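Only one chain comes next, encoded as C-alpha cells, the form predicted on its own.
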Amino acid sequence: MVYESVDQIDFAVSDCPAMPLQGRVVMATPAHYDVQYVINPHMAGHVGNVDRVRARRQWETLRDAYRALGMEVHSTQGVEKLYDMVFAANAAAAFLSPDGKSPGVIMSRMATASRYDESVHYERFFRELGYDVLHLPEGLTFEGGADAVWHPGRRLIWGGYGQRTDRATHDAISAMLDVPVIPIRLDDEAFYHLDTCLCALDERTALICPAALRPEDIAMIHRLFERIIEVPETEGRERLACNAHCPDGRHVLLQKGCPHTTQKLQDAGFEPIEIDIGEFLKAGAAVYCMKLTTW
C-alpha cells in the first residue's frame, strides 16, 4: 500500500474509493504567534520581527475567505510561548472512516522540541469536536496534514518525508487507515513539508514546484495527476506559491505576489484568490500551513 516508484504504481486514481471533499477548517488564533527561533531557512533574519497587529488582520482575512467559500471554520486559542501553534496544518492528519460517518485525526509528533507541546492542546480540541483521535507508534516523527496530503475526492495520500516526518511514518499511516500512500522525499530545507511544493488542486490537477522535487517523485505525480501546473522556483521558494489551497476544486487561495503562478492557475480554469499573509511568510508559511481541513 506504499508506493515508492512509478514502476510500483499498479492502479489508477479512479480505482481508489471516492470520498467527499473536506468541508471544515480548523485554525488557531495568532495571539502568541512570533518568530523566536530558526527551524527553517525562511525564519532567518526575522527573529523578533513580527507585527502581531498586522498578523492578526491577515489571519482574519484568511478566516473570512474560507467562510465566504462556505467552509465551516472552527478556531482554537493559541497558547503562550507556542509561537508556531498558529500553523494548524501541522497539528494532525485528518481522516474519514470508510463508511463516511466518523471523522478523526492522527496526532502529530513534532520534529523540533519547541513545538512538542502543541499536540496536547490540539488533542483536547479535537476530542471536544468529537473526533476519533489516533496516535502513531512511539519513536516516529510526523507533522500532520503538511506531510499527509489527501488526493482530492479519493482515498489516497501523498506523504512528505525527509525533513520533519520519518519515512516509516507513512507505512504506519497506510496500515492505520488502510489507504495507499505515495511517499515523496524532501531534500531541500526550504521545502521542509510536502505542502510547500505540492498542492493537489482537484482530482486531475496538481500544482508543483519542480525545483523542490526529485525526478523520480515528479514521475509519480505525473502518473496519477492528468494535469500538472509548474510553479517558478522564485515564487515557490520566496513566496511559497505551492503552499496554496483549493478547497472546492475551483477557488485557489494563495499568497499575494505570485503573478506567474496566478496566471497559470487562471489559464487552467481556476479562480485564484490572492491573500497577503506576509507576516507568516517570515516563519516559512503561507495559506496551506494556516489551517487543517477536516470532515
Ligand code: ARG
Given for the second form:
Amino acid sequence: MVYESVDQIDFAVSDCPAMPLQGRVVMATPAHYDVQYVINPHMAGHVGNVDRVRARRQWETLRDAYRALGMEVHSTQGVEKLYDMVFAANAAAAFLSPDGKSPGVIMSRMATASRYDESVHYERFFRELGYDVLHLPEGLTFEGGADAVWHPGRRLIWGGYGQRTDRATHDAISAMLDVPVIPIRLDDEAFYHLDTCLCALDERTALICPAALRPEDIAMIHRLFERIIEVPETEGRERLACNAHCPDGRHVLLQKGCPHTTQKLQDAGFEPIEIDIGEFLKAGAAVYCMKLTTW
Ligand code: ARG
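Next up, the form predicted in complex with this ligand. The previous block was the form predicted on its own.
Next comes the full complex, this chain leading.
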C-alpha cells in the first residue's frame, strides 16, 4: 500500500475508488502572523519585516477568491505568539470515510518546536466543525496537507518526507485510512513540504518543479499523471509557483509574478488566478499553504 518505485506501481489511477473534490476551506486569521524565527531558507532576512496591514489585506483577498469560486470558508482565530499558525495546510490532513459520509482529519505533529502548540487550537476547531479527529502514533512527525496531497478525485495520496514529515508517517497514514500512498523524498531545504514542488491540478494533470525532485520520484509522478506541467526552477524556488491550488479542475490560484507558470497553465486550458500574497512569501509560503481543504 506504500509504493517506493515506479516498478512497484501495478495499478492505474482509475483503479483507485473515486472521491468527490474537497468543497470546504479552513483558514486561520493572520492577526498574529509574523516572521520571528527562521525555519526554512525563505525566511532568512525577513525577521521583523512583515507588513501586517498588507498581510491582512492579502489574506482577505485570497479568502474572497475562494468564496467567489463557491468554496465554503471556515476561519479560526490566529493565536498570539503562534506566528505560523496562519498556514492552515500544516494543521492536519483531511479525509473522507470510504462510504463518503464522515469527514475527518489526521492531526499534524509539527517538526519544529516553534510550531508545536498550533495543534491544540486547530484540534478544538476541527471538533467544533464536527470532524472525526485522529492522531498518529507517538514519535512521528507530520505537517499535514502540505505533505499529504490527495490525488484529485481518487483515494490515493502523494506523501512528502525527508524535511518536516517522517517517512514512517506515510506507512501509518496508509494503514489508518486504508489508502495507497506514494512517498516522495524532499532533499532540498527550499522545498521543505511536498506542496512546494508538486501540485495535483486535476485527475490527469500535475504541476511540478523538477529541480526539487529525484528522478525516481519524477518517474512515479509521470506514471500516474497523464500530463505534467513543469515550472521553471526560479519561479518554483523564489516565488513558490507550485504552491498553487486548483479547487475545481479549472481555476488555478497562484502567487502573482510567475509569468512562465501562468502561461503554461493557460496553454493547458486552465484559468490561472494570480493573487499577491507576497507578505506570506517572506515566511516561505504561497497560496496552497494558506488553507486546508476539507470535505
Ligand atoms: N514558515 C512556515 C514553516 O516553515 C511556512 C509553512 C508553509 N506551509 C506550507 N504548506 N508549505 O513551517
